[in-house]
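Below, in structure tokens: the form predicted alone, a single chain.
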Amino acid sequence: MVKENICNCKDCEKGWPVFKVLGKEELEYLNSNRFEAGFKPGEVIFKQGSPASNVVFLLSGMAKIYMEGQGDRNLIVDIVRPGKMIVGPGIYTDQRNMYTVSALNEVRACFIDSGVIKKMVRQSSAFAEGFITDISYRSEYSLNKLMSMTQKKMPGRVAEILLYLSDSVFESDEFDLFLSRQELADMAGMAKESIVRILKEFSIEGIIDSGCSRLKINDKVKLNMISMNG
């Protein structure tokens, strides 16, 4: 993990959009209370149960947010791209991180003291509104994911994940899939064997082309139907 700042809050191209409401002095204060670190694929950025002392933003690369369950079973909550805020409710409750975040590929992350973020929330109503809006969107996504996992059958859950990766993560119908089959299973809340079987069925039906490290969606209409019908 390398600690060397190569960015500045005032001119960061990957900065969180909510920071744009802050003035020059506030951005300088923010910049003086942060540090950057680099992570290799698979390295933990922060650990479930550790102190929630920082809010994290990715400057480059992608990371997975997951909850560690019993028996080495994990549930991937989200895939994070650059510019998104990574923060849990722990900064306002028990001061603990409720999930683990680890790098999926080469990642450079920006850590900002959570106390600084709280101060900005108290001082700026525009910043507070942006912060609450971001948290609200994340809560909405988590509730929809919970509903899908409890009500949809396995093909519907797999279809939903593929659509999410296509539309929200890679923004393309064809992408390099650096997630393992086990990680896809952790996103869907199912066994690895089940997701391998369903991906093979989708491939046979011509809905997708799925290689070892690349995936292409051929029939998005059908995939949407499978996702909606569960």
Given for the second form:
Number of protein chains: 2
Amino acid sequence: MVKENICNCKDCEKGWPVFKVLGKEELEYLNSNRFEAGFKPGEVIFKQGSPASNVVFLLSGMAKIYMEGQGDRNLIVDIVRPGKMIVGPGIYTDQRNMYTVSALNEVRACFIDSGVIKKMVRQSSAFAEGFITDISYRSEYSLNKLMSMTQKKMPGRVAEILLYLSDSVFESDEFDLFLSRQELADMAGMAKESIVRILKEFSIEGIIDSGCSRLKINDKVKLNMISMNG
Amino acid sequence: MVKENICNCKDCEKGWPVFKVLGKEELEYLNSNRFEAGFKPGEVIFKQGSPASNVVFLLSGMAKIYMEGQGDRNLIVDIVRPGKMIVGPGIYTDQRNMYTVSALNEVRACFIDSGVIKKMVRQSSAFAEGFITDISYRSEYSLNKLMSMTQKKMPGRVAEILLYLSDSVFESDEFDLFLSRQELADMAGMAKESIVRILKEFSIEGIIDSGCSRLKINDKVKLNMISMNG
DNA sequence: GCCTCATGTTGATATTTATCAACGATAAGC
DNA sequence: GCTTATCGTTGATAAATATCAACATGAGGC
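What would the structure be for the form predicted together with the DNA, given that what you showed me was the form predicted alone?
All chains and molecules follow, beginning with the one already shown.
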């Protein structure tokens, strides 16, 4: 594992866009208060219930954010790539992580102390506004998810997550799925057997081609219709 | 309908606690940029999809916050009383209301322009921090709700909303329910027939006494167990 | 007072979804 | 190489939940 930091906030390409509003001094302060670490697939980056001491940014790789329920039942809230801030509401409430984040593949991550982020919020109103905007989008996402989960039936929810993966995560109609069937099920809130059947159904209808880990979306229009109509 | 404002931000008892961090001048500015309005039961205070031009505070009465789905299927996100800020993520994203808010009984509400709130966020870092803390609690609430909705079975969800109403809304073990069975169903994400059966079941077991609009919780411990175990 | 409409309630039934069991395939350990 | 564990897949079954239909109940209009 590489111990030293290999990048610098000043010229971080993979960084969070809101950092751009900070001045040179603030970026230097940020840079001197951060740590990088590497993670192997499956390793936990931070754990639900533990102190929310850091905000995390991926420099490379992908991670899943999930809430752990009773008896192995997890709910995957999001799949993240570099460019997104990984932070829970805990840093402004009870100082605890509301969810676990773990690496899906080889990950390099940047840790910034929560206190440093909160300091930036106090110091720069532009940063505060950017921060609020970011968490507002996150809220919209959760509320929409809440709506889908309660009102859509299984095929609608599966169509929705396939579209989400394609549009917002992989940004392509064909991609290598890093996710097992169990993980897809945890995203859509259903049993793994159910998602297997639905993916097969979609395959038979020609909407998708689903090899074991590769997934290709053939008919986005139809998928959208299924997602819409629940 | 009373047209004039009947209270003043400076000595508002029902106000949002975070306003206390503002100075006298800022409170006066706030006070000169707000409007009060009255609503009858059932009337819409603001509507999903419309511009998120205002942040609302109840001065008296209660309201339901709900997302409208397809074909009369609504999801009640929260029940609010005075002291809470009613604001959606929209003021920091696409300027649209993500949900509808409507009066459950006679309501008097205070409207503050979103721009004014955003200005306060920029002007006062303490206000910004209070604002972020508030929406962070809201996020935790949504995420917990997402978890319950996807992982708990109906009795667990019903137990949960009864406890929520008792602990966080009415702050009593016995209260007049302003909500119809349909509305309770919309809170728990189920059919109204289902909630009728579950409430009856709880009644038979002696956990609650449920007259038509009055509800009394007899056995909070048991209700908690049902809520926990899903 | 009576009628009408909305809401609450109940039972029967259909649909959706999870669980269970079995098996094949694939990858890791010895 | 074999063994073991994990994952994906399938069919059968059970459980959870919604829908439908019917009827009761209660409030408001006239």
